[in-house]
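Just one chain is shown here, as structure tokens, and it is the form predicted on its own.
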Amino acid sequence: MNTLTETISETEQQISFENIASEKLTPERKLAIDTFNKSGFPSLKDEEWKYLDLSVLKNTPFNHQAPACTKLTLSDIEKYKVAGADAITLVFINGVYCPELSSQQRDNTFSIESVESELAAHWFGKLAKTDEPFIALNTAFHHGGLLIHIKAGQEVKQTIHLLHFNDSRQEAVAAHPRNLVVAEKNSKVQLIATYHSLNNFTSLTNSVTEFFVGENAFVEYDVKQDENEKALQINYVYAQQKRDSVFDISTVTIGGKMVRNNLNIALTETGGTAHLNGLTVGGKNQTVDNHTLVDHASPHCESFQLYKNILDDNAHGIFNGKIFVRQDAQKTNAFQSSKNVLLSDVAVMNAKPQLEIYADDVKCSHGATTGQLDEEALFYFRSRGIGKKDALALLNYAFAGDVIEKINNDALKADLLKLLAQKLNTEIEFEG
């Protein structure tokens, strides 16, 4: 079996298209594995990827052209529903989209149909592009991703969950999800993502969704990853903004060994506003890389960016956020805050929020704080009579609290919160 590790070796070993379909050996999937072949992975001399080590990525051998969907049932999956009893659930095994798994009936508000139809072609891999070494790979090997196609005017009521799981039970498997979602003039539309392993083996997510955002139109798109000890993921999520939309995203990263999100806002054209959130619970050996790149584009648009991190054991965060302001865009607003608790002494965490600006007339701020958890408000808990786990883990609730609650999805929100106690260590029942 071809490794990962061998594409990038000395030797003449390429990656393989066997498991592929020769009518689905594009010119694009072939570009796009000739262009990893010549980069190769980044490596910590890369200053986007510095703090990220990669080694056991590039050491596993991973099957990235893992079969499609494997031996799970409705029942199986039953528990990891956490989108509420009406949300619309759409399954996808190792990045395959699973329908029989997944909800038979819905509206006319939206549209589903495979990334590699020929409506799908207008949209794809506009704003993902291939120098990036990981989507250059997950062009190459992206297998039955959907196109969401939301209608000009119209507003989807239920939630849209996409239920991710990466199956290394047999192996070591690669999977390379690969999802467009294109919400139209004046629509409106909640997702959400989560993201789970079955593992005996290392797992890679790859994972590449692409938003088009139009004129006048709401999305919400809330980020659950919840792998185990043995699984490693890079997802990447771009999304263009036109007149006056507005999107939100919020990313809860709670488990998973090493994890690194790629955030790229392009507000394209005026009034538009994004949201940008998120939260990592780590401990243990976890790794968490969150890197956002907010592109001002157009004049009157803003963006807000809130990452907090709470970090024990040897857990390490990394925080790399910017905010670009272009030379047109005239009356921007964006703001960047990075807030970081260590429970430990040996937890690190790094963080580097950035501002380039090229215009004149705006309102831009970022700043970062990481410390400890207040001593006095420890001490007034403790005095109290609270035990001394019950007081950390109220406290850590107050901090994290306030990204959990901009999720607009009741049953998403109470699932944060039970997992939240979890990982604190608590039996105190967190409310939204």
Second form
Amino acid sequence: MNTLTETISETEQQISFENIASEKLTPERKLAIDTFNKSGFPSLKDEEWKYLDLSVLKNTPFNHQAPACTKLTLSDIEKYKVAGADAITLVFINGVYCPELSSQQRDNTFSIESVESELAAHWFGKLAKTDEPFIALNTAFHHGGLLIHIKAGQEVKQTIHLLHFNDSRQEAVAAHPRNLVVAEKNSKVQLIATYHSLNNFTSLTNSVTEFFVGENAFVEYDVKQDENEKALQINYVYAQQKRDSVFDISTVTIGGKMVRNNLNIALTETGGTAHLNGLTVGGKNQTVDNHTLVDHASPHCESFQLYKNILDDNAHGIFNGKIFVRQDAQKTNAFQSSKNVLLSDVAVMNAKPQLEIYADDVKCSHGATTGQLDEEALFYFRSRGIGKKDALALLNYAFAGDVIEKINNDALKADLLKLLAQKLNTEIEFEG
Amino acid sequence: MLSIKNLKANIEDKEILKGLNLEINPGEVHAIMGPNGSGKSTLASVLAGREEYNVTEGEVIFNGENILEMAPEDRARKGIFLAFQYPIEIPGVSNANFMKTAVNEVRKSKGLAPLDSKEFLKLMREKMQLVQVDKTMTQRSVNEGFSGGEKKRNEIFQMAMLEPELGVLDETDSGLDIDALRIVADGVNALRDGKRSFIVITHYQRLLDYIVPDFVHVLYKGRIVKSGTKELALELEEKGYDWIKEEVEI
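Switching from the form predicted on its own: structure of the form predicted in complex with its partner chain?
To see the whole picture, the full complex is given below, headed by that same chain.
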């Protein structure tokens, strides 16, 4: 059987010889493959990966260069759009931007171009380094990604929706979406990324997104992960924030067999604010791992993290949140909360908050709680005529609601509440 | 309407109800009084279907059906409402959303179409007046941060919304000042329509000045040991429970 590692080295040979056009075989890609082959996949012995079982990922022979834009039509895409959202939709299939399936750009507050362009080279890979094995893989194989460039002083009125598909109907596809968002000084933008998959085979989506948030710029990035039960996803998000900027990210994970999110926020100048929110609703055979790192490198910055997991059946949730406050980062406010509910006896949650503080005038706190649903509350609902299943769903919604409430987009909120109700197997309509 | 016969129930192997009998006809208000630990709240819990309580003997027939095998939600849908002694706080669900779900679940069980938002709001506005519940209270999360009085008013508001046939009030008066008590009692009285029945469990005779009962029962050591009319409550207020205990012990 072809393991992924073997496929990689094969591909390396192909790159060296005939299959890839020579202009595409950049020294960076070659170097990235070399770097990956030296390190191999992370293992359970690696501190940052110790709770996550990657064996399915390691043992699946993926095609890393699957065909893309011809796979789906406009009508296939339609139902994955966020109903009622005023959005510019950018469609990516197997990581490749497909203009013919995407909205035509409607204003001049921002521009899009290839992530492989000369302009993009100013930022590409400055935050996401290839010493992380999956970033090395992405750097080697990414194709067709975008630079989204918001101009200084501009507000993008419409939401930019990055709609990702992994099409593994014919074969096991490893997609490597690679995108860059640059929000120049005083700009404002909201982006949504949704991830979907079509599977007869196991799929891997190995996504890397780098954000450069300029001085006094405001960026909101909301992620919905709704791939199916044969889908694996590794997702890296990096943000570098300049003075007085705001970066807010909410990650809602409903689908996928295994999802690993890595958020790395660097508050590099004074006055920056970051909100990191996460909601996982995990069921049968699902593993969802959220790793966050907020690096307070400058004074007067604030970060707030709220992560919640609802885990049923044999779902496995992982939260590892690191806050790093450097010596110069006086007057830092950094808060982190991980709250989890286990709905079954076999669901597992590993929560690991970490604070490293080298400044002396800071306010930092973290807390992690894991418990069962409140039986008394359940009885209260049932005593009003609400059936057990719906009462459970309503309580879960009550638990999860404040994460969804943080999203500043009513259409997306409604979409997520609908998805949540579906996942919780109820016909009750949740209200935002 | 409700017929309780020889009801015995225990919790964690401790027998609390030891053969309780009670008959309630439509439109009647029955007050149940008794010293601490006599089984008053256990009775309310058993009627509502709290699962920690284990019924070992007897039956509870409500409109011809034995309810003891029914899930709590089915009892509610058939028209039994428990006003909790300690209403629980549930952050994250608005009162209005909660009530809309409950009202429509009850309607569904009766084969009625669910109320749309407009019809629901109309119903809610009408019932809010009964217990002086204002709009902000319906928009807030269920009981979250409510004062004691607000929580009890909210219970009566829920009862008004669900229009049960039998309301069981478990020490709804405890912890209320006289103004809050009056509001709650007015709400209950407004729901007395000659058909709806009530079991009013209380520690204090004071409540019965406002919700005037047809019958008063004394619960002691898991059984009803004395029944009478509202004058019995006054007597209890005056003399305490010792004379009853003595009567029973003899």
